[in-house]
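As a starting point, one isolated chain is supplied in C-alpha cells, in the form predicted on its own.
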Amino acid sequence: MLALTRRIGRRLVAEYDTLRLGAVARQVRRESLTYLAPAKLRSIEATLDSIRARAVPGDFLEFGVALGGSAIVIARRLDGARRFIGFDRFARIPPPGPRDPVEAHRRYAEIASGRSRGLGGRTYYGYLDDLQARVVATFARHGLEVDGDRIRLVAGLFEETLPSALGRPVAFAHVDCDWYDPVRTCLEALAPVLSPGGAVVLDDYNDYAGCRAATHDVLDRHDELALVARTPHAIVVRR
C-alpha cells in the first residue's frame, strides 16, 4: 500500500511539474526528445529566465546533446547577440573511468552490448549513425536553424573540441555527460569563463557518483564557484 502511494504521489508530482512547463518543453517530451524529468527542464527555463532577466552576458551551452530535447528548450530563449554551442560525440558515448563507481560501468555494458533501450519504445540515441543530422532536422522542425554561428553544434570528444570552442564568456551551461572525466573536463574548462552570476546545471550530480565527485573536485580548486542547488540536479554559479 505504502509503494502504491509513493508511485502516486511521484505521478501527481510529475504531472504538476509538467503544468507549470513552457510549451516548447512540453512539446519535446511529447515528441520523446528528452530524457530529462519535467522537474529539470522547468528548472533549466528558471534558470535560464533569471539569467535573461538579470543581463547576465554571455553564450548559452550544452554538452551532451543527445536528441536535441533540452537543447531547444535552451536555444529558444536566446536572446539578444547569445549564440548556442551544443557539444555531443554524436555517437555512443565514451566508456566510464576509473573514478566512476561499478553501477556507471554496469550502464556502459548494458548500452555497449546494444540492449539499452530509446525513448517512447525507439531505438536508443547512441545507436544511431545520422544522430547528428537527425538533430539538425529536429532543431529546424522547431524553428531553430544550424547554421554555424548563432547555433551551432560541435562533434567530438570534449577534451578535444572545448580548447578551441570557448572564446567567448558563458552565461549558461549544461553538463549531462554523466562520468567523471567528462564533466572535470567540462567544469574546468566553464570555470574561467563563466561571466558572474553564470549558471552551471549538471543534469547527473545525483544519478552518478562520478559526476558528484567530479563537481566537488572542481569546486575545491576554484572558491569563484558555488553549489547553490542539488535538486532536481545540482546548480553552481560564479558569485
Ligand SMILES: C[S@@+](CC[C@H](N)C(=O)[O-])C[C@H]1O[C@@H](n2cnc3c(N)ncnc32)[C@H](O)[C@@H]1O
The other form holds:
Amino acid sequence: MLALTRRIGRRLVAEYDTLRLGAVARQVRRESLTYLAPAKLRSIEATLDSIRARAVPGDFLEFGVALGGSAIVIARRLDGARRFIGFDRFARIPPPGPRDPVEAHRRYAEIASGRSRGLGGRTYYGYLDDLQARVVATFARHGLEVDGDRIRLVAGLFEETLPSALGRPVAFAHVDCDWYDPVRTCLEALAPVLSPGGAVVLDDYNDYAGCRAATHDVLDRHDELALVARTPHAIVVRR
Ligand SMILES: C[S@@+](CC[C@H](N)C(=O)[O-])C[C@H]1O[C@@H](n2cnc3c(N)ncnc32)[C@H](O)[C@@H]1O
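Switching from the form predicted on its own: structure of the form predicted in complex with the named molecule?
Below: every chain and molecule of the assembly, starting with the one above.
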C-alpha cells in the first residue's frame, strides 16, 4: 500500500513538472528523445533563462548528447552570438572505471550484452551505427541546423576532443555522461573557461556515486566554483 501511494505521488509530481515545461521540452519528451525527467528539464530551462537574463557571456555546451533531447532544449534557447556545441562519442558509452560503484559496472555489463532497451520501446541508442546522422536530422526537424559554426556536434571521446574544442568562454554546460572519469574530465576542462555567473549542470549527481565523487574532487581543487543545488541534479556555478 505504501509503495503504491509513493508511486502515485511520484507520478503526480512528474505530471505537475511536465505541465511547467516549455513547448520544446514537452515535444522532445513526447518523441522519446531524452532520458531526463521533467524536473531536470525544467531546471535546465530555468538555469538558461537566468543566464540569458543576466547576460552571462559564453556558449552553451552539452557533454552527452545521445538522441539529442536535452541538446535541443538547450540549443533552442541560444540568443545573440552564442554557439551550441554538443560532445558525444555517438557510439556505445565507454565503460566505467575503478572510481565507479558496482551499479555502474552492472549497468555497463547490461549495455555491453546487447540487452539494453531503448526509450519508447525502440532500439537502445548505443546500438545504432548512424547515431550522429540521426541527431543531425532530429535537430533539423526541431528547426536547428547543425552548420558546424553556430551549432556544432563534436564526435569522439571527450578526453580526446575537449582540449582543442574549448577555446571560448562558456556560460552553461550540461554534463550528462554518468561515470567518474568523463565527469571529472569535463568539469576540470570547464573550470578555466566558465564565465563568472555561469553554470554547469551535473545530471547524474544523484544517480551515480562516481559522478558525485568527481564533482566533489573538482570542487575541492577549485575555490572559484560553488555547488548551489543538489536536486534534481547538481548545479555548480563560477563565483
Ligand atoms: C546518458 S546519455 C546522454 C543523454 C541525453 N543528454 C538525453 O537527453 O537523454 C550519455 C552519453 O554520453 C556519452 N559519453 C559518455 N562518456 C563519454 C566519453 N568519455 N566521451 C564521449 N562520449 C561519452 C555516451 O556515449 C552517451 O551518448
